[in-house]
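Below, in structure tokens: the form predicted alone, a single chain.
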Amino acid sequence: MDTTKKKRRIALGCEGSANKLGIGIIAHDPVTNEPTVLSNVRHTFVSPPGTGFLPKDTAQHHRAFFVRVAKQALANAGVRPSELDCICYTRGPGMGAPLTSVAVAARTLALLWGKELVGVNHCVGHIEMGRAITGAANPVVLYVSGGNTQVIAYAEQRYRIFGEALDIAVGNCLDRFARTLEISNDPAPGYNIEQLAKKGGRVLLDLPYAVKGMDCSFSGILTRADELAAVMKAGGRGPDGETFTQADLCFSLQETVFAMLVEITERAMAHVGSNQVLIVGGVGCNERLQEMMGAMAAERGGSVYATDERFCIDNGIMIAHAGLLAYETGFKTLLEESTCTQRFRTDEVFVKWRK
């Protein structure tokens, strides 16, 4: 009997926040504590192009699929359910219908199986995960996606949130400007508008730049790039009487908020005394937010930490990770208590395995 593999901790963590629905196992080492990814398996719900994608909508997504990731998950990993020792899910924050959905799933494997239930902040899940792939020590931590937008920082087992977006998150605002421009869903809409901004770059269109302290704004640019793209579509030019193309509105509008971020990120940073950014969230993997931030970073002296496409994109492991790293310290979910909520800030989670 191979005794290594029968006493490192397991867990198989679910997550469905939004279009992503992911299952992932992880190993942690019972010595170093150190994770193994087993496996990480991913389905997303793509809508039609000009179109988002609705919560009953996503729900129905994952609900249809879940028993199937789960199995390839399985499969992959080379785990039998006997072998885990705890069930995770994502309780929040994200849309209520698929999270309800992934909830309910978890708890039936929870009962099925008879292990342990424990809900996982969608946000620490993210942090913990780059923190384990990066290797970052402390870093100021960036968190981007269709969802959040906050620079955090750790501090007396809380992550401390010191900036955040006032109104809509920077990935919902470029998500719904593919809308606007009624490009591709697939793989990403973010994905999309990060390609034809590599073919952009003639001009730099004028949009508004709101940042407050290290807070941000973005509904006010997304609004001036909605009529923008207007004027494009009837013909017209631009204030200066210029002619411009959807590529150089993709430009010119992830230049402008990704200058917002790295300005809230340094304001971060100089507060903390850090000169470390980990960057997570799905817009994380832009590389052109990862270029303007290591530009600044290395001006500081400092360094940009980042992951691919497989962990900065929601996923199932970073769930799996961030459960068991709870669950080693005697936190679990008891079931009458296994909710998901829309609203769960990065904040509140006590963070009792680190120092």
Given for the second form:
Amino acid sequence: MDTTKKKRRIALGCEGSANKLGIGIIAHDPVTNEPTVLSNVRHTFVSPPGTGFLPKDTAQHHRAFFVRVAKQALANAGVRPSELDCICYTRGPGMGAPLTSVAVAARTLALLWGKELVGVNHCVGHIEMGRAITGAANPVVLYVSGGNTQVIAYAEQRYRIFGEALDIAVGNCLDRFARTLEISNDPAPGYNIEQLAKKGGRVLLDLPYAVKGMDCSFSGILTRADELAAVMKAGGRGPDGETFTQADLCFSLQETVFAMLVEITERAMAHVGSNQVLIVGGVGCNERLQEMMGAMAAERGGSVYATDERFCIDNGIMIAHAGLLAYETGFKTLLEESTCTQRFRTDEVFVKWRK
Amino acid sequence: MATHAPPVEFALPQVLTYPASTPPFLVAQGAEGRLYKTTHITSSRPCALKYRPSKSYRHPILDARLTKARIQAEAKVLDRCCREGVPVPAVYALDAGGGWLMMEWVDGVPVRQGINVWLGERPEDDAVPDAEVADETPLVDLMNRIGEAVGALHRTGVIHGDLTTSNMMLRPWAGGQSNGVSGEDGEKKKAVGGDVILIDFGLATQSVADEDRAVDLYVLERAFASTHPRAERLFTHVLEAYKQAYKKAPSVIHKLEDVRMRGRKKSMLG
Ligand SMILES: Nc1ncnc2c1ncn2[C@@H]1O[C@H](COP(=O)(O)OP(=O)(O)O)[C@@H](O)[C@H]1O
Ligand SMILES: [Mg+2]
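What about the form predicted in complex with its partner chain, after the form predicted alone?
Up next: the whole complex, starting with the chain shown before.
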């Protein structure tokens, strides 16, 4: 048969919108369109405890590691540059300097190897990769990371944003609290909060719960948590005279912010009439969040879909996959238009590859 | 969709387990609560019983605190709105600890459903030529009534907290208003007719800050755009009618600009 001779399509994706530099290679089957991950390499810029990652240092990190990570991705995949169909890169949203340094590198590869470029929306990358890995066909998506908190559902060729954080992102709230406590950023501040929270739970400290419809806000909670941390460091007690530890603070913070996230997701599910939920983004690795979401979905007769750190945390493979989906519909980004943008809304992307 | 009744397999709140002449009927499993239709005092007086079962995913202390606070807030605000002439169902009874609130039954369907009937099943193309849309007056009128209802609400110092087209009902006008028009057009016209009644005040607060009112509008604006993308451009009529209905609207709309910018900026930075 002729179809067996049809070549699989292969894309290389470059991601660097925050402190992870990721390069991945994906193949789409010519007949079934089934995606296969050929390689997925990541190198993370970790800043010292008590500090966040700054754009300048992060961009420097990405420039320093790009060639190494790219070579590794090609080697792991066993793919020669000539076999690639296109080079995909993150157009945004994200931090300007790191985005730009990776875009420059992606352009260089495209020129070097004579390939088309495909600019990808980071959030759409997360969603498409989550759908591909979990098989969730048309879920409500909770996208939670250091820079984003969104409740999304697909309708009429766009990923529509139903709810979002009105101020800081949930991941940012957790990261900043980790800084307050001066705990390690390795492998990720949120991960270390999760581990500490597992040791807490004797008390639930009262933190402001701020849900407005399908939106929510986290800055008031962070302020209160920071205040309580200061009280703790000074050897003080909680509002009800209770003693509490770092672990209790992390526990209370997680219980409160995750309850908010599950609530706004549930509201969106009721609103659009869906009982599937997909969690993507770095905070989506959190097992407590997955557990809470699972309990909610089960009560609605549905289920939760989540991926592990390989796909949840920023990576190049999701950019390769979403980029290839767009490329297959005829989309490409001309060299002279291959810019980056710090702000790039999920609902700006015309999702031509879905019905 | 949330409108057809899911199979009744949930445990009933205790109040609905007592013998009654009208068996409770599960109307909707909403975002948080379950809504039952039953009767109050006499068997000819229908009522809505909203039950907030405890959520197993939440920490029990947080869960109890939220459930109780929301039932109380909802009752308090409904009561206030009723007295001030805002179109909402009247409260009949409540048990905050038990997690339920009993209120006036509102006939009709959620506004979301009415709008969707009006918009119908058109090809899912982003570029529907506007000329094809014949006469939009009935839908625009509905937008105006929504703006009026929200204006009346804000006038009384109440913030809804969850304004969506699912949280407004369309109570049909007596006799219907599609006289003379028959067939599909009449049906569509009827679908967006009726009084707008605001429901679901579980997240309501009382506030006179423009900021809070602006966030209320922002929540509605975004819910509207994502739920009815094809009618998004008509949302301006909601804001227009809001301005007519509420004296202090201009400063709220001004704040709304800030809220829009903030939402768009902050949530998008890496
Ligand atoms: N007073 C009422 N009369 C008739 N139907 C109602 C009434 N209140 C709510 N409903 C119906 O029940 C659904 C869910 O109620 P709602 O108060 O919005 O609860 P939730 O907080 O769960 O969303 C509404 O969308 C509406 O269809
Ligand atoms: Mg509701």
